[in-house]
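In the form predicted alone, a lone chain appears below as structure tokens.
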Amino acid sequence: MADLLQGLVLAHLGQGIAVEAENAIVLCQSLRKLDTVAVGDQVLWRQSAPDQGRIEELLPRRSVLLRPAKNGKTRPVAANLDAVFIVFAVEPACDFLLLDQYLAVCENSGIDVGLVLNKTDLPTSEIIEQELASYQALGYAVYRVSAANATGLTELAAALQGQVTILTGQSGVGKSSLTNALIPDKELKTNTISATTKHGRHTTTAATLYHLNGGGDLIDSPGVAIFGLADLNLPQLAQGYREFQPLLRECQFNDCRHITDKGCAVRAAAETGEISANRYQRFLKLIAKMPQGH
């Protein structure tokens, strides 16, 4: 076992996996019996040829984000994340249902969350301000930025330091502009991964881990990384709403679905305004979206 080396998974490249070990990047294959290797994974690998290796073991993950895959299964989006930063914008119209879905998944995965409002150079609506106030009241940090005129980026960059993070959000919110602002030498780093692994151009659709110049790592996942509800059941979804947590013990029945159940403390709190009625209504919509049997 002495020749097993530890490495960090940076990206998937075609059939290979780019693994960083001791400041070198090696193109590795993965043993078939292993679970799907994700960007951010720590692995043990063995050299099989110059600049090439074979991943033999996945080290335990402290967290993993999953997305829906075929046949009701899930695939990892990224591993060992400390925080997810959900990007939304003044326009296009904010999908708060998707935002609540991300929050519920992160709460259940033990991953911190930050909210990033982009395009603040445009006037924000009263609806956005009201929703932001309710998220801040729950303890979620909100960063107001504009990739277009570079405001708020220093505070956001400081929040990313010293941890492994990912930006996510609906399409059109300016995630790639923010990523390019946070990683000014992104093109150079991307080319380094491609060149070192002798695999031509690095595909832009693959998630990639970049080391930030101020310390910390940012996983760039192009497109909309949908974290499905497939791996959550109804009690976990309810637990994913911070404001529900102290109320869940007060429901009359242990198997309360928090919909029309008798003696539901969550529904009562939404009706009296103790918790956000909007968030409760979106919770009901997410229940309807969940796979049957959950």
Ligand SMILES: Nc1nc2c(ncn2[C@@H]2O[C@H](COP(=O)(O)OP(=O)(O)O)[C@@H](O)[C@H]2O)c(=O)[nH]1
The other form holds:
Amino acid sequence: MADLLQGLVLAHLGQGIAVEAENAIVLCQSLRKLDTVAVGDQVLWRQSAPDQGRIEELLPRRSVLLRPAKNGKTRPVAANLDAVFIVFAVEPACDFLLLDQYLAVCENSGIDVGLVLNKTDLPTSEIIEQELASYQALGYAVYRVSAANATGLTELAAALQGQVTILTGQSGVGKSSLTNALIPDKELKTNTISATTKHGRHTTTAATLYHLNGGGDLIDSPGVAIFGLADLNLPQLAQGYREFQPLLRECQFNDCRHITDKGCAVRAAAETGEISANRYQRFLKLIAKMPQGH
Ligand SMILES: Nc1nc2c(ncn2[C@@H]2O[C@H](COP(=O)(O)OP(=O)(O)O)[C@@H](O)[C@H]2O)c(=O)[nH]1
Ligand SMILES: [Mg+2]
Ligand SMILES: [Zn+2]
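So that was the form predicted alone. Now I'd like the form predicted in complex with the named molecule, please.
What follows is the whole complex; the chain from before opens it.
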């Protein structure tokens, strides 16, 4: 039998999984009993035919980003990520509820976050500037870029170097435009995956991992922009709000839901302006969106 080889999952294709091993790309099938293999996974695979193989083992992940799936289950979006960069813009109008949701999921996954304001060639908005200032005060890195004018891209590229990053955010904010700008040979790389795996066409909905020229990887995720609250419960959502963390043990009751509870330190801090009242209001909205029982 052929030897077991290590490889990196580049993309899920219609007919299999593109695995990169020693600079070759192989179309692999996955054993049914394996958990869902995701982009960014390290796997052990065995050759079954020229340019083809079978994934036999999923190596341990250092991180995984989950999204909700059917029957209350979750599916991995990507594995072994170091960072999620959330892209937003003045147009389409920024959904700060979604942004806070991404931040809460990342805080709970141990994945770093960066905020990328794209389309800075357009006039900015007062609301965006206010919210950005409050995110920066919380210690989140903010990059101001324009894919159209190619401004701020050097700083963004420097932040991406040497790590595995996925771009996320609402549709239309410019994730693909930024990926194209950061990976000048993206189309060539995409075509290489298609050709070597004899898939013919690379579906545009497949999340794909690209190596950055300066080292590090960027995952473009056209179809998985929204990863939702995944399986966060209420205490995890509260932990996901950075500024709540030191306050949580000050609440009068251990099982405080931080809503109308008596002696809630989080609500009190929002009322006095010690923490952002906007962020607290969005926290309440996210709780309301959670499935009952949390
Ligand atoms: N004005 C302006 N438009 C941009 C910029 N980046 C992207 N766009 C436009 O925004 C639209 C959505 O871009 P796209 O990259 O497809 O967004 P995605 O859905 O997040 O991948 C397209 O019409 C782009 O031309 C930018 O920096 N400035
Ligand atoms: Mg896109
Ligand atoms: Zn509380």
